[in-house]
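A lone chain, given as structure tokens: the form predicted on its own.
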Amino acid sequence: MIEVKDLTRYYGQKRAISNVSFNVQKGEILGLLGPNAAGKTTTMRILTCYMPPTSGTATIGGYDIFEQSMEVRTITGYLPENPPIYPDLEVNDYLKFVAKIKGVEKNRIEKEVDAAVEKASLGDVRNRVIGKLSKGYKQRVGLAQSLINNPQVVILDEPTVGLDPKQIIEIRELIRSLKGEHTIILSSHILPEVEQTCERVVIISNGRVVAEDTPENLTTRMRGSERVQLEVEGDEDAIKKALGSLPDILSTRIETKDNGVCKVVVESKSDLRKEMAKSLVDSNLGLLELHPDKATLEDIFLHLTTKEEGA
């Protein structure tokens, strides 16, 4: 649905992004992750035809952002970091205005506004003045305007910035509800936002793509091995013997022991959780807990961006 190839953008002598490339599949939610000033907003502005790149190209729905920018705008909804709302208008009137400037046919305007209001859960406030709404509802209005005319692609720049925890959860659930029906690019520097909303992430640092994959695959690639935490009741030597006899075990470490219960960390070349459990039980050791210990998206982000900054 979206193909981005070697996008580069300069502001004067300052390079904002450099050779940015990635793809987004139809119906996918992609997270564009990076620290502040990494180049996320510049990339989104280029994709929405708000500004041209210095070099490189991109297509959205098969339309080229250079040659067919009007077609790109027709199938794309955009929510910038600061929602483009008119505080003196009522929600319903504002969305009708947006529908008109997006070229929606007159006999379809009411239907499109109703659909956007329903998707953004604005039914209770559709006749209220935007300026008197809470920040969370204003953000919903901004999201609703991006959904007018049912665009194939929705691009959201920091959609939860400045919201309280309850409002963040509401907007996050709303975005997830759009999956499948719309292809979504979501930018953020808030790690839980991306981890809980997006299926795949592109990490940008200093204007360059430093990683692109699912959070799970990035975790595996970063660590290079499987790590499991266990709580086992029994003798330390017996635990090490039971686990050390398995193939592909790289290390077995007893971290703590309290009242006969050992906390153990095991690293292996492959997923051996089933084999670990069987070996411990066969050795008459009490297995109280076993769970994978994966690197978090925060670990991955800090590793990649810190490495990039030091390059």
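Positions refer to the first chain, counted from 1. Whichever C-alpha set is largest while still superposing within 1.5 Å between the two forms counts as the rigid core. Bear in mind that the values here come from a model prediction, so they are computed numbers and not experimental data. What changes on going to the form predicted together with its partner chain:
- Once both forms are fitted on their rigid core, the CA atom of residue 269 lies 2 Å or more apart between the two forms.
- When two forms of a protein are overlaid on their rigid core, residues whose CA moves 2 Å or more are considered shifted, and residue 36 is not one of them between the two forms.
- Superposed on the core, the two forms differ at residue 285: its CA moves 2 Å or more between the two forms.
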Contents of the next structure:
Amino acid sequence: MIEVKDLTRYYGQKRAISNVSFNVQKGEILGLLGPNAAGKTTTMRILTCYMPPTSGTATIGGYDIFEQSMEVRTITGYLPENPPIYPDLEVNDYLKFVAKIKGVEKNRIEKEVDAAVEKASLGDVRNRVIGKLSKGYKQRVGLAQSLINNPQVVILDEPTVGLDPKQIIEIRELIRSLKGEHTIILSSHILPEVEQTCERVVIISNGRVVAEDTPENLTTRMRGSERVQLEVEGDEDAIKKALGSLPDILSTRIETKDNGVCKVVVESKSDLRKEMAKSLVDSNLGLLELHPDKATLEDIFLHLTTKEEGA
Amino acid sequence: MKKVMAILEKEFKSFFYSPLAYVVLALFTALTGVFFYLYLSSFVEASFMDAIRSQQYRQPPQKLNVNLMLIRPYFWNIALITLFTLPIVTMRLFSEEKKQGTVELLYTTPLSSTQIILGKFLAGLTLSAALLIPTMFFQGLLFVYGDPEFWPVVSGYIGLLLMGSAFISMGLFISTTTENQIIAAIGGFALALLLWIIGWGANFAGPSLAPLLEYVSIINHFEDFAQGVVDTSHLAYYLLFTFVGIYFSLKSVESVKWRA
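Show the other one: the form predicted together with its partner chain, since we just had the form predicted on its own.
After this comes the whole thing, all chains and molecules, with the earlier chain placed first.
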């Protein structure tokens, strides 16, 4: 449904995102997870045709975001970080306006607005002026707006930011209820949020995709596992064999091989640095370097979880 | 076109749901009303003096020309008040969208930049026309109690609308360049005033520059309209001005999008 390929975007000299790629299946909820200023909003703004990428492409529903921007906009609903509302208008008038600029046929406008009001549970405040509503209701108005014209793809930028816990639960439930009918991308800097709502997570940090997996896998992968990076001179199979004989090893991956020197990443349940060194040396392999991998992913993960506890 | 109308309608609604509309309307009506009263009083006084004089010298009274003595200078005054008022109408047209973040809605829905700009321009133009309605009522009184010439009044309003559309396209352009409404208003006002008084410089400029300054000056082209003449060259000036303003607004919107 959504294919993102090598998106790169510069703001002047500053690179906001580089080579961001991922795919989203029809009916799936994908979470874009990352700390602030990681490039989530930039990615979403490019996907919604708010601004073009410096390089790279993406298609939504088969339409190219640059070449067929109007088609993309027609099938996509977008809720920016700050809901794009006009405080002077009434909820009903606002949604009608959105329906009109989205090109909804005149005889379907009422129906579309009713449906959006229903989905976002805005019945009570339909005739209220938006500026006078609470933050939670404003957010829901923004969400209702993104659902007008029944878009195939819904893109939500930090939909729960600034809400109180009860409102957060309501919005999350609302988003989950949209699953299946719409393909959804939502961004967040809070891990439990994506754990609860999303089926798949793309982690972005410093403008790069650093991991892509289901929330469960990510959690187990990161909790209780140690990563060590090694540089070893010798044969690939011999290295794998020497390391594989140790207990508690989860995975051994040869990253690169250059002039007989392999870069290896090992994940294990416990700290096995001593044992690894011994085993490699015993197998007559040249251990050139060994250091624990404070990988970006782990840092980010730590960052995300502590962030959440603080919030 | 439907989408253009949707934007126009939205602008109207947010304008009239906010207190700004009523402040602008009230100020405009009060100012034009006071000026009308002053001109009318001095005209009545002049007629009165004329009647006395004609009795004293036993001559038939001169018929004073309402169009010349009242309507024409009154149009100049409305034009001047327009200069102060329209920047307040145009300041919010784009700046507010930028400030509120609603540009993200406009740019991510299937709307072209042309539709957005045209909708906003037309909204401004309609509002400026609405401002003129009370003055039509004032001038209508002249037709009830006297018999001024009709067509010069019509041409005067055509002139006001054309000048208004020039101011609005310019104000809209300035509004696209900033998210600060105050800056948009001051910028629009300063530029309008500059274009207004630039013609005065013609008196001191050399023979090559003077005609140019006179041509550029926005008020010089209004003179004929106030006198009841619709001259195509002046018509062309205002239309060209409006077109350039709209074109610049479009380019400004698109360039901002690309720079982001």
